[in-house]
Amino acid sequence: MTARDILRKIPGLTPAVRWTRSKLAPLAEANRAAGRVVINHGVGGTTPAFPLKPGVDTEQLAADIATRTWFHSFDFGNGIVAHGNDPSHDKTKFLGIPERLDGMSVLDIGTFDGHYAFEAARRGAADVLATDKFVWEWPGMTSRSNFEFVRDRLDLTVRDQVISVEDISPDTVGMFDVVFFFGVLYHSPDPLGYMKRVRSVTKKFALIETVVDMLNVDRPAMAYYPGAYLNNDASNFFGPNLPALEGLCKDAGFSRMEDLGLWRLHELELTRGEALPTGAPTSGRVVVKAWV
């Protein structure tokens, strides 16, 4: 008789394993599915502040950013900080962005308040143009003053468009060492179409961070938020999930996709307020780097 034929005959241990087991398999598959997800932990620290013009006044400075409503996020120095509910100078260190981007040119489509164009100028780019439409010109909102009130003080140099997504191609903004297409793919309604314009001005490599979804499914594949599903937000359409992020930038002609990594874990449950999960991150904010 065999050990194993020993402890079956001791009474009730047969279902106390099966119970056991029935308990720690749905915990591996959340392991086996967590060893799957990159995590982004982000290079260097908080970047720096902005540099000022000469002879900029700094108390109207401070004065008139607290008469703004702000989305991104600015470091003016001297504790002159415009507050946004992005935390852009925490953020930048997750997008992948190189330390320096000196002789290079930059189009950030989706600028909104242009954080992240003022930073590729101050990384050295020597061209750097920020292109926007849908919230520089929805009624009420503020970011295209705010981006034209943040470049009147810096001491640096970023060119503008009023352009939608729609719209871009070699011939309506020309073509960029590196294109920043952050935070814009989950609201596009046709994810592919959109992709195919970054890759059609993109010369060397694109940085796309976007909201990511159904990452314990294997195969390709998109969430769908109808209506005001995701952040009480019509404007949000598509989460994909890695196998598809991979597809939609191949399929748009770029040679291959590198991860990056989640920044962001558990972002349907952060958005809609609902109880995080204890297991694998099924969503969250992701940053790729796809290459020409």
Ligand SMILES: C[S@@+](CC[C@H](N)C(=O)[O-])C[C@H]1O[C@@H](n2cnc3c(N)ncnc32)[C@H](O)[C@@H]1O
The other form holds:
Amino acid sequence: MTARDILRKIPGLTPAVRWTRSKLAPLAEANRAAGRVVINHGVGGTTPAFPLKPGVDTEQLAADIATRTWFHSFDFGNGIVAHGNDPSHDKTKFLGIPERLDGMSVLDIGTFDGHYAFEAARRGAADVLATDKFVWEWPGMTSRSNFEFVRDRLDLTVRDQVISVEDISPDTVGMFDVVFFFGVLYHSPDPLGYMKRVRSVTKKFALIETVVDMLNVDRPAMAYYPGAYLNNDASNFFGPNLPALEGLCKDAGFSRMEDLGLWRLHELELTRGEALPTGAPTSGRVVVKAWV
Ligand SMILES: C[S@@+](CC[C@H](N)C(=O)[O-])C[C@H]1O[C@@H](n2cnc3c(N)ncnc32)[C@H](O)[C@@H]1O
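For comparison with the form predicted on its own, please write out the form predicted in complex with the named molecule.
Time for the whole complex; same chain goes first.
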């Protein structure tokens, strides 16, 4: 007997489920019809292991990895993996990074341990600059040294620069065909100012991954996270909805924004079970592509 058969025997449960579905289905349908939420199903699968430099001692590598705390995850092959909280090799498929970047220049703003900068180099980018400030200078954080540790062992070339978003400009970093702005926008007390910085150094397009909120509001709107409201983290400030994000892109000087879709619901929403019954999430994380 299956679990479903057992549930069917509970008096009143089947009609109750049918009734609930009948009430919620039109809401979900209206939401889809309004085109409010695009779902990002990702392209490709988990990205492969990174190529090690010839001569790297893999036993020593595994031992050294274990002594560090990681945010990004790095698969170095042969079962040697740095496990961070960020599911980097899986997440890459949602980020809209072109399959090949041959000959292109790429800037990764807020690179942390550098996973996506190394991924750009692996995809053939001719010049990759990884920048960060916050976590690279935070006392006790190992992210800068993790970045250097990885770079010393990979057969990939990535430059680095310690610089805050507030100081990014063509004069300080140069101009890049492609700019990665993953996981940084919602950390800004001045989202439009940050987007203008991003636009100022972009030659072709920027890929922006961010928390979004108020997805059930049709007008451009941003949720404000005072203090440590979001994720108990005082470095989070604003979660825009899609019309607001598009407005930010355009007011920053991008010509158009392509919504690559929601790739993750907000953890808290999931925990509270808020978004799920109607199929209409109110917050989560999206990736958008902003064209010059
Ligand atoms: C959530 S992490 C995202 C890391 C990585 N880009 C990713 O998507 O996995 C936010 C990153 O932005 C950086 N960051 C936040 N505010 C910054 C600022 N004002 N200037 C420079 N970096 C900043 C942090 O140091 C951190 O590396």
